[in-house]
Amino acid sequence: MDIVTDRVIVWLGGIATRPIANVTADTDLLDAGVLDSIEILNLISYIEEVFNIAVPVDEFVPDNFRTPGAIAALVGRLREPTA
């Protein structure tokens, strides 16, 4: 796993209202009930602050927050320099 995925998993461990064991990069956070709409907003605030990015509203789609790996991919895309 990469550092972004690791940090997301650690953050999830601190907020999980329905804890799940052995969260991996592929764990479906939405189906498991770990993230709801409020927690997604909290997660967005966290990643914006920690990774110094802005998450555009058009990126607020479930697939971007379904797994820790998807969240890390979103952060990676947003951290890439624009041409």
Second form
Amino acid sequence: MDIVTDRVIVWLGGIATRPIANVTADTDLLDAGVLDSIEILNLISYIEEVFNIAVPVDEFVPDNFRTPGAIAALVGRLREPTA
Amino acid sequence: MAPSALLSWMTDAAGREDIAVRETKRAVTYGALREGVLATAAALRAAGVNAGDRVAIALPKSIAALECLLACLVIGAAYVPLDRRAPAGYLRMLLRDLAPRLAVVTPEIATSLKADAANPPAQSGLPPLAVPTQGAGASLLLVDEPRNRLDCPESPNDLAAILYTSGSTGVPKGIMLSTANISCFTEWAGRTFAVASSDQVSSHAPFHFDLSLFDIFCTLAAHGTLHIPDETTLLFPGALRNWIADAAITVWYSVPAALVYLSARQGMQGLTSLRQILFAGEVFPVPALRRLMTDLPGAQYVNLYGPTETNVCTWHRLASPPESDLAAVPIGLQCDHYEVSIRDETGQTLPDGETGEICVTGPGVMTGYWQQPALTASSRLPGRDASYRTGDFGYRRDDGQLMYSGRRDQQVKSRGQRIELVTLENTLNAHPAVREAVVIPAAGVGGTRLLVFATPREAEIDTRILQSFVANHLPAAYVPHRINWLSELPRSFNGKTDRAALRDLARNLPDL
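Now show me the form predicted in complex with the partner chain, since the one above was the form predicted alone.
Whole complex next, starting from this chain.
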């Protein structure tokens, strides 16, 4: 499992009010009841911060954030040009 | 019975082929919407719903939910939309308060409402529940036998809807809106913003939020098309932007937060189908508004003001972006159907320029709070039924424009001087490093402390920089004591800043 997926899973397990366990790279985070809207926004802020990326509006779509694996793919794509 | 003024669109809707409502995977023509509404009305009648009843609706925002609320109006019953994401205990409390003839809910909510079987008192207040059947032609599947029905008092004549707002004391208030209340607003708004059959109108606000009254009833009255986004789309600026572009939305109405969120990512650029952008519900941070109006210069921008009790009572169209980040945006002039006055504590009208309570009189004012006559009476101007004391403060400028100064409870004393939190928030929002700032007063050892919760535009900046920025623009009493940076501000169900959650956060801060 790559580092981004790992960090996302650790973050989900660390939500203070309601830790989310048993997450894999393929867990659908947008399924009703998994993450609420504020948690999704917080997760995105966290990802932008720790991986030092800014998600452009065109990439800011549900499919890029649906699973930890999809988030990892997005982060990889956004970091590539400078890598 | 005369057809409701809110259902005028139905009179010639039979057989019409133009699209009335579009959701993600489905669209209905005006003809099909009419049939769906009539079928749902028949199902509601079969479930025992009559004129003068109330029907609670806790469904995802959808064509089916819309048909259900319109069907209530066909019958002469009031619709009461509830937040389907609210916890079961909260829904149960609202249902007990409301005593509806029927509650139309999702299967999940039906299960959770009934889950407390070990707790008979929790069960005893439940109305009969119904869940919509899947597929086209919304008919209803009854879960309960109608004989379970409770004692439900009859609603006042002409009641169209009850919208619950969380009272400041935590006890929800059911705001009763008559057909006349709603239709005088929608007639004004439809005329003022020239809503037409060619318009593609966004349905951004949930149905339990008063902004939805514009979306639903102005669009249908004009034979326009109402567009209902799915809930995931609303969370992702890229998806929301694509949705606005694909639907070619022409009229948009939302809380400022939704627009701030989109424009912060340059998400509004090029969305040239938008001709009217209306916002209400809280103060639009001025720098974000300037950026938005610069990014998308072709649209008209309108600041609407009014609590749910009056719906919109003043409005201001911005001719151009505010000149500076420190400019205050007026709430504007009173709507045609209202008289708006500024009054002191004794109810006397104040001269222009003096700050007092914003009071509203006219046919749009709610008929009252559901089953709270004392609360209703205390919200009125003495001796005037169709009036409302908003609890908001403001003043009238020399040019006649009304200005908003904040809530009664947003005026605090700091360092011995009275200050208005909204003034401090406007100034903080004007700093280039701040995306959005909210001030929470907290009792500290040496008196009231001004705590700022802010989201950074990019990087956080030092507290002292922001303090000296405030000191350069406002009296010393306004200088905040502490800045707390957050990645996002908490939002309540309707997209407004959740100040109660921030107060909780403030209580847990050390060393006040």
